[in-house]
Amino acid sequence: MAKKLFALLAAVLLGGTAFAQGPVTIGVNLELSGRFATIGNATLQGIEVAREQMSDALGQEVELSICDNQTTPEGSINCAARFVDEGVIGVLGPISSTMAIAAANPLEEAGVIMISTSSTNPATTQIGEHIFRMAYTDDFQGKVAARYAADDLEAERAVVFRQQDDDYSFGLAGFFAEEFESLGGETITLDFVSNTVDFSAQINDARGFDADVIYYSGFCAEGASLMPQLRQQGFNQQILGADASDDSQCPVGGGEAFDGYILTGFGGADVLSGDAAARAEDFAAFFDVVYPDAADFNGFTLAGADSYNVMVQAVNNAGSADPDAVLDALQNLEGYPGVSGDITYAGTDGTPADRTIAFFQYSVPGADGSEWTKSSLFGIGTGQ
């Protein structure tokens, strides 16, 4: 009897000694092919960096189990049940709203931590207590672009470019107009479908409202086409953009069209402040040792980074690789030091406490000489 206690105890031991020096698994949900794929590439490259600089988890090696969606809801819930299969730790990523909305209903039910890397719908987080984002919400950025249209340009009608057929698109438009509206302005809003290439008859709606000023709330797949048909058409409004247009396929799909257009999306060093501005240069540098010829490395980047940094962080602080634990340690995380800004989950829905957006302004060609090149122009916290 002693020695069969014996064996099942050593059996135990050995089988803890084991699982303690696996693995931890992340799962990485992006849209590495499809109509989002430069925004979803240069996420995970932000992703693989943060992993290089933070490897291990309590002590144990971090794999990253990374699932394409295509840029389509069901790719996305295929990815979220293939981990939920895996029993991975956590989720990283959608990307979009769309796919991160699909994705998070079966992770929530399954109790799978997801932590979208730039879902900006407010509705993401809603879904439930496991569904964390690393982005401001739309309500906020769509706010801040009416009012600097409002005030800064002192416009007061505006024409709004709205994806009919995504929760992204959609949602910030109707945010921009309520709050431009707001402010005394008028607005007409015009619906497009994804993969639009011919715009003729939103333009031809536009040209009878006589805007100031032209808000796009879609993405560069699409936007590359329009805004060269607009210039074309004798539209010559400043046009806004949002975090969605801060993608290669703009400026370069687009050409010359994309000259002085101004967006909003995550700021960066130039807009950080202190140890946050620091933090994101010194990222930055060690991110081109890695990807030294990366095509995009922006506000998404440094996203899908410190979704893979609060994630490991969350299981260090848990001292176990339990999903309840880690869950615990998001919901309590304070002040985390992230090269995005400080990272706070505590006392909310999932959504960082406070969070820095930026308005850029692209120049085609560059000022250098370069085929384009985008410049911060001022950045406003969600805490102000």
Second form
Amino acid sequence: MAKKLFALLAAVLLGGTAFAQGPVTIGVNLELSGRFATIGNATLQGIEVAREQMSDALGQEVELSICDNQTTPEGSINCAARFVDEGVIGVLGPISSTMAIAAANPLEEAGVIMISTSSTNPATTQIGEHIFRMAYTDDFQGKVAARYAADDLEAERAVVFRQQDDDYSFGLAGFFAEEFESLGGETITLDFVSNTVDFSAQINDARGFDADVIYYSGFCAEGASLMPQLRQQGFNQQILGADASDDSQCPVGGGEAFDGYILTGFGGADVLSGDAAARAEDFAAFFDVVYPDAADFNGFTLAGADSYNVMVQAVNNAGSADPDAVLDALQNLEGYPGVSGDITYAGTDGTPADRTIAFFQYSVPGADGSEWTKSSLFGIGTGQ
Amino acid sequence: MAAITTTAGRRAIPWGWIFGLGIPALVLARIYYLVNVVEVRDYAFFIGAMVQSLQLGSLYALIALGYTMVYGIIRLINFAHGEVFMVGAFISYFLFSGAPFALPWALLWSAVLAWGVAFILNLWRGSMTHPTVIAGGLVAFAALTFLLSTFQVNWVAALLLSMLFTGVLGVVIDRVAYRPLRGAPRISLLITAIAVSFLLQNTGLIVFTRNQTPFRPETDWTAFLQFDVLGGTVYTSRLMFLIPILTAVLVTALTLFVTRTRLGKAMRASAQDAETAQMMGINVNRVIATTFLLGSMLAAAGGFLWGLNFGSLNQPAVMGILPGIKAFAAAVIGGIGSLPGAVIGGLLLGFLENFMTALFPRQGDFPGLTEFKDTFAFALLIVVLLVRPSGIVGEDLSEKV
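The form predicted in complex with its partner chain is what I need now, so please give it after the form predicted alone.
Below is the whole assembly, all chains and molecules, this chain first.
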């Protein structure tokens, strides 16, 4: 506490000019180890490639202060405290809602800007004015998935698998079920906790229900166990997942059980249109040069890159590294040409106004002889 | 004996018969009710649950045997046993998948295990500097480094080699962590066991992986299997044969070893009274090392089959914890220190976990017992400790655990 007070005092005494002297430092709070490590590293690579493309703000080099929250809320809070001490200009990440909500509270209190790259739980940005996100929210994601299940798949009965101890999964499952029921369908929600490997009890519960679609709102760590067990137990229905399944751990870990698996995720070059598609393609090409052997290039990579881009853009728009000015610039950001589409924070709660969600499908084994491939089906904008 | 004489005057209540027949009768009645009255399940579903119970119960039994053997001989609850199970699973994974095992770590593991091999040989040769011992250690070091860093084997070899390595690891753990504390209070030993458990968890995180790991060796045994029976379909896989049969083979081999060989006889003698056994010329350290070797080998087999059964391994820090304490509960429920007790306890736990959730499914507003799945083992443990602290087949415990 004393440390925080001191930092605050120092900031007040030295004023905005103190920040402008040294390099501009941006904190990066990501899940680089633990359950979401593959997603965290994809995001970090996105941020680093974006920095390669635009390494200066206010004529000074941008430095990244990278903190691994180990996929734990405590780790995330520790990272936040570290960034408050370091006096960073803003924080990028975390990716998951559980860690993002944990870090958002101390950062909001200390008045540090945070842009969660892919937290989709609506609660994240409602914590305060300093908290932004790069993704859409789960009420949108759950809705489009439910509409897809009801209209395109013509499903009437859905089994929803929900990870009880995760904010993202819990919220998303609720939005899906709500919309699916309002479209005239019936759902049951089956709960599990993180690190479950034996899903026999949940699957037995699902058996009596006679579902025609399965919605999975969890992550790949558990999904890689669940899907093969579902297939073994005779469930051949279409399985729908969400952006947490946009992770190589899913098709690699679950194997052929993921063949035909459809998921909603952050839209890339395939589903964007016009200039945005061209920018996404350029970015993908540049990414390939920097990380030719990357395990993943997915929506998280794009979200990471754009979080960095808008952060630097806001500093440049503000013309100084003064936190209030940067916050003001970010809140008034309009139509920034990002690699994941145009980004507008003006008039929102910190969720970009127009995002494009895409439907993807896994093929295992992949079409071109590879282990697996992911193809995009179509995209839907949040405006629609 | 004292207990029998005091109750001789009263008519003993045949609790064994009441539970042995009453519970199956209740289960059958509930199944009949679910199938024929409310019609939410069919008989095939319960046959499927039976198959699953047998698979899961076999796995618990394999792990529980390690707890019970070690407890029988040195009265130690070996809390590191769940982590030994985890190591066994991961070693077999690295052997069959050909996944890269970084050379420095392969060298380190090989050094530790080669030392274990030398130590085991030394128990028979009498000295660490005996040529056979040194040669054995060196050969083990070279072979292990080669196997771990580059070689890829089929699943049978992976299972056998992993059992061997993990067995040696068990002996190393005993030599390094438990043997220096032979005369120390039991609580020191217990705390040491917990420390070893944390050490293995974190080593696993660094050496093996930090992520959930797919576990799919190239074998036909995991192929799905469906058959129609009693007007329904049972969904299972060929593992329904492999896991119980392999478990039965291993348990039979262990029983034969303990009852028919000289070393087995020495084990039983040491379990009864280690000091007297030592006075009769039995090398108790050798016996204890054998116990750890066998217990850890069974745990490794359990770990391999666990991976096969669920198709993936949890990250090392958490993988061994829940199976470990559940198997420990199984050992206590069966009667800790007793080999048949561990098998019975393990199977009972497998049946309990599957049938409690199968018998009380989600019905209308009743959410079912699915979310309580992991608690049944411990609920039963509490009941057994209250009603019959020595376990189902255990002898009277004079000491508290």
